[in-house]
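Here we start with a single chain on its own, the form predicted alone, put down as C-alpha cells.
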Amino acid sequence: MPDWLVIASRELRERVRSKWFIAVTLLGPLLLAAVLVLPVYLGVKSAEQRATVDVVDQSGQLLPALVEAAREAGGHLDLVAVDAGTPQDELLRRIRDKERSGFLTLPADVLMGGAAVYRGDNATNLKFAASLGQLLNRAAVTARGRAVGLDAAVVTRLVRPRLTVAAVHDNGTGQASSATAAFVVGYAVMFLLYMAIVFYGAAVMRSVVAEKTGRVVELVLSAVSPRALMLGKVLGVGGVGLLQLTTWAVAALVLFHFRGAVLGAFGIAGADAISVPLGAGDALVVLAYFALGFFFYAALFAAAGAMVASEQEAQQVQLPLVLLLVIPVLCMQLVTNDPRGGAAEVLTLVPFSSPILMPMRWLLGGATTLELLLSLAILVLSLLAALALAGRIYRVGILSYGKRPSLRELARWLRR
C-alpha cells in the first residue's frame, strides 16, 4: 500500500471505532426524526390550545365586529369584554394567576389608525399575534361599512371569505414543492455541511499539532514523507465524516420519504401532500460538496497545524479559516431570496463558499445542471491548489519549533 493510504487507514480505523463516533453515528437519525417531528407536533399542539384574553374597548365601536370575526374565524380564541374603566393592575393580575392569557386594549381612535396593544404571556407567540391582527382588520372593516351605513349582508361579503395564499417553489419546469419545505431542507444542508466541515477540518488540525507537540512525527517522517503524512491526514479524517455524514442522509431519505406514517403516529395527518424537494440526487450533490470542500478546507487546517508549535497558537490560527465559513453562513439569505440571482451564483461559484451554499442552491432549483458541473469544477481545481500549496506549507512547518512563521516566511516556503 502506499504510505499515505496505509495512514488514511490508520487514521479511519482510530476514529470509526471510538465509542463516541458509534455513539454520535447512531444518534443521528433519532436526532433527524425529532428534528422532523417535533416543530410539527409542536405546532399542532400549540394551534389546538385555547386562549382567553380580556379586551378593554376605549372606541366602544369594534368589540362586537372583533367577537364576530372570532367565531367565524372558527380559532381558539375566547374573547371576554371588560369595562373600560378596569384597573390595569387588575388586568395584570388575571394574567399573573392563569385566569386570562392577557388583555387587549382597543383606544378611542383605533378605527382612525390608532396602535391596539396586547399584553400577555403569549405575546411571543408569532402565529397568535398575526391571528390576532388579522382579526383586527376584519373587525375594523366591518366596523366601519356599518358606521358609513353599509347593509349587513354587504360587509358581510366584503369580509369573507378570508383569503390565503399557498406558497409553492417552482422555476417553471413544473416540479413544484412546498416553499417553507424546500427552504428548512436546503436551511438544514447548508448548517450540516458548514458544523461538519468545520468540526471535521478542525480535527486535522488538532491531530497534526498533537503529534507535532509529542514529537512522535519525527518517527513518523523517518518512514514516510510529510506530503504523504499530510494528505493520509486528511483523506483519513475525511472518510470518518463522509461515512457518518452519508449513514445521515440515507437516513434522512427514509424519514422524508416514510414522513407522512412517521408522523401519523403521533396524530398529524397531511404529511404526504406536503412536497419536499430530496431525492437520491440531490443526496449525492451533498456528499459531493461535503466531500471536496472538506478536503478543500482540511489541507488548509492542516497546513495550519503544521505552522504552528501549541494548542493555544491554532485556536489563534484557524480563526480566519473559520470566518471563511462563517461567510457563505451570513450571505445564505442572498440564495434563499433570489436562487437564480447573480449573488447567488457568483457566491456558489468560489471554492471558499460553494461548498456550503451551492447544495442549498440546488435544493432550492435555482442552480442548472451546467452551473452545478461548472461550480464542481471550480471546486475540484482548487481543492488540487490548495493540497500542492498546503504541502509545501505543511513539510517545512511540520518540523519547525518556535515561533510562528512570518508572512515573509511563508511566501518563501511555498516558492521552494
Given for the second form:
Amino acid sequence: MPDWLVIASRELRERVRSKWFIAVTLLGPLLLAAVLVLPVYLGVKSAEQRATVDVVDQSGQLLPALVEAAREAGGHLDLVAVDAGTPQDELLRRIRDKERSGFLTLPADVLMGGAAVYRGDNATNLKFAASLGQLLNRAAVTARGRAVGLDAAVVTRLVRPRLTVAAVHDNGTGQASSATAAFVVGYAVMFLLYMAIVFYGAAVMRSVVAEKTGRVVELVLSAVSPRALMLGKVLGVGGVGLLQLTTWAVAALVLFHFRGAVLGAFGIAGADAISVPLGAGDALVVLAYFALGFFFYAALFAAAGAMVASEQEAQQVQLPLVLLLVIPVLCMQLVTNDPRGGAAEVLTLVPFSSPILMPMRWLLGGATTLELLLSLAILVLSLLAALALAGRIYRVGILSYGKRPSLRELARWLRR
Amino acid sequence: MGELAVAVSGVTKRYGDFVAVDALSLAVPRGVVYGVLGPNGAGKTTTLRMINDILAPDAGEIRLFGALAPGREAGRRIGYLPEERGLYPKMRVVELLAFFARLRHVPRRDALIRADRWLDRLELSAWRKHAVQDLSKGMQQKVQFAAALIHEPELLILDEPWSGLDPINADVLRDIVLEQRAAGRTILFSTHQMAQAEQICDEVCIIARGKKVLDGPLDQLRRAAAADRLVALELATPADLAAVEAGPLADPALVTAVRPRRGHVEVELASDAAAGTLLARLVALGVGVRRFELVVPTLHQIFVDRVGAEVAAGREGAPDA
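Form predicted together with the partner chain structure, per the form predicted alone context:
So here's everything in the complex, that chain up top.
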C-alpha cells in the first residue's frame, strides 16, 4: 500500500467514525426532506385557512361584487359588511378579541384608484394579501362593468377565465423545463458546492495545523515524504466529503422519486407533477466539479496550514482563500441572468470560480459540451499546478514553527 | 570495526546565514549505543533529522546500513523518537500504533498483532481501545516509545530521549535501550545530560557549534583524558591534611591544583610528575592515608575541559534547530 493511501485511509476512518460526521450525514437527508415538504405543506395549509374580515365600504359601490368574487374563489374568506360610521375602536376591538382577522376599508374613490386599506393580524401573510388584491380587482371590473350598464353575463365573460403565465426555461433545444425549478436546482447545487469546498478545504487546513501543533508531524515525516503526507491528507478528507455528498445525493434522488408518496402522507396531492431538470449525467458533472474544485482549493488550504504555527494564525491566512470562494457566489446573478453571456463564460473558465459556477450554468443549459470540456481541462491543469506549488510550500513550511513567512520568504521556499 | 550503521561524512546544514552543522563526520558501528553529546544549539537535532531524511544536507553525504542514502528504504529500518513528542490525540491507542507500523510498511494484520504485543509489554492493554488523549502523560510517553519500536527497527534514533520523562519511564526507556542493544540493534541518541550518557553509551561524539570536538569509545576517551594525572586523596585526620597541604601538595613541581571535594581532595599532578612520587612523599611524611586513587574523569569533566565551561552550561544564544 503506498504511503499516501495509508495516510488517506487514516484520515478517512478517523473522520467517518466521528459522531459529528454520522450526525451531519444522517441529518442532511432529513433536512432535505423538510426543505422539500415544509413549504408546500405550509403553503397548502395557509391557503386553506379561513378568515373573517369586516368591510367598511365608503364608496357604497364595491361591496356586493367583492362578496360575489370571494364566494366564487372558494369561500375561504368571509366578508361582513360594516356600517361606514362604525368607530375604528370597535373594529380594532374585534381584532383583539379574535372575532375578526381584520377590516378592509374601501375609500369613496376606490373605483377611481383610491387605495383600499387592510388592517389585520394576518396582514403579513403575503399569500392572503395577494389574494385580497386579486379579489378586489376582479370585483372592481365587475362593478365598473355594471356602472356602464353591461349585463352580468357579459361581465362574467370579460373576467373569465383568468389567464396565467407559465415560465418555461428553454435554450432553443426544445428541452423545456420549469424556469423556477431550473433556478432552484442550479442555485442549490452552487450553494452546496460552495459550502462543501469551504467546509472540507478548511478541514484539510485544520488537520495540517493540528499535526503541527500536536508535534506529531515530525514522526510522520520520518516515515513518509511531505508530498505523500499532503496528498494523503487531501485525498482522505476529500474522500469524506465525496462520501457525504454522495449519501445526500442518493437520499435526494430516492426522496424525489417518492415525492408523491411523501407529500401525499402530509395530505398534499399532485406533487408528482413537479419536475426537476437533473439527470444522471448532470449529477456526474456536479460530482466532477466538486472533486476537482475541492482538490484544487484543498491543496492551497494545505499549503496555508503548513505556513502557520497555530490555529489563530490559520484563521488569518485562510481569509484570502475564502474570499476567492465567496466572489463566485457574489457573481452568481451574472450567470443566472444570462447563462450564455460573456461574463458567465469567463467565470466558468477561471479555475477559482468554475467549480462553483459551472455546474449551475450547465444545469441552466448555458454551456455547450465543448465549453464544459474546456473548463474541466483548465481546472485539471490548475489542480496539477496547485499541487506542485502547495507541495513546495508544504515541504518547507511543515517543519517551521517560527513566525509566519513573509511573501519574500515564501518566494524563496518555492525556489528551493 | 564491522559495517557501519550510520556514516556521516562532511555534512553541512545552514539556515540562512546560521551554520547549524559544520562539516560534521561521525561513524556509528552496528550494535552499539552511540551518544551525540553537546549543549543546546550544537546541531544535534539537525544532524538526527538529516539522518532521518526530514532535512536534506547542504553539503556532504550520509550513508545508512552500508550503502543506503537516507530515504524511504532506509527509513523502514529506522525507529525515531523525536525531541518534539506528539501523537494523534483522538486516535485509539491500538490503531495509532498500527498506523505507525503501516507507515513503516508492516502489513496490516501484523501491525495490529505487534501493537497489542507492545501494549501488553508496557502494561497498557486495558487502554488499547481508548483515545490517546484519555491517557496520562506518562502513559502517552510509553505509547510514544512503542510507536518508535513497533516495526522492530535495526537502528533506533532517540532525540533527547530523557527530557520530560518521569523516573519510572526513564527506567523503562533505559531497559528498552539495553534490551535493543542485547538484541544486536544499534541505538543512536542525542543528549545534553552527560550523566545519562555516561551510564549507557558505548561510544560518544561530542559536538559544539555544529563541529565535532572529539569522538570514540567512551572508556578510551576517559582513559586518554585521565592520563593518570588526577588523584583522589583522603587522609585520616584534619591535622594530617593540614600537614600534607603545607608539604607535598604545596610543591609546584609535583602538584598544579588541589580541589576540595566531599570527604576528600582532588589533586591534579604536574604534567611530568608521577603519582608514585606523591605517594612516596606521603608515606615519608608519616600521615594516615585512607584513600589514594587515580581518578578517571567523568564525561562532564571531559566535556568542560574540551568545550569550555561557558558553552557546556548552554549559555550560547543559538537556537537548537
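Residue numbers count along the first chain shown, from 1. Because the structure is predicted, anything quoted here is derived from the model rather than measured. Basically, rigid core = biggest C-alpha set you can superpose within 1.5 Å across the two forms.
After superposing the rigid core, the Cα of F128 is displaced by 2 Å or more between these two forms.
Core-superposed comparison between these two forms: CA of A386 displaced by less than 2 Å.
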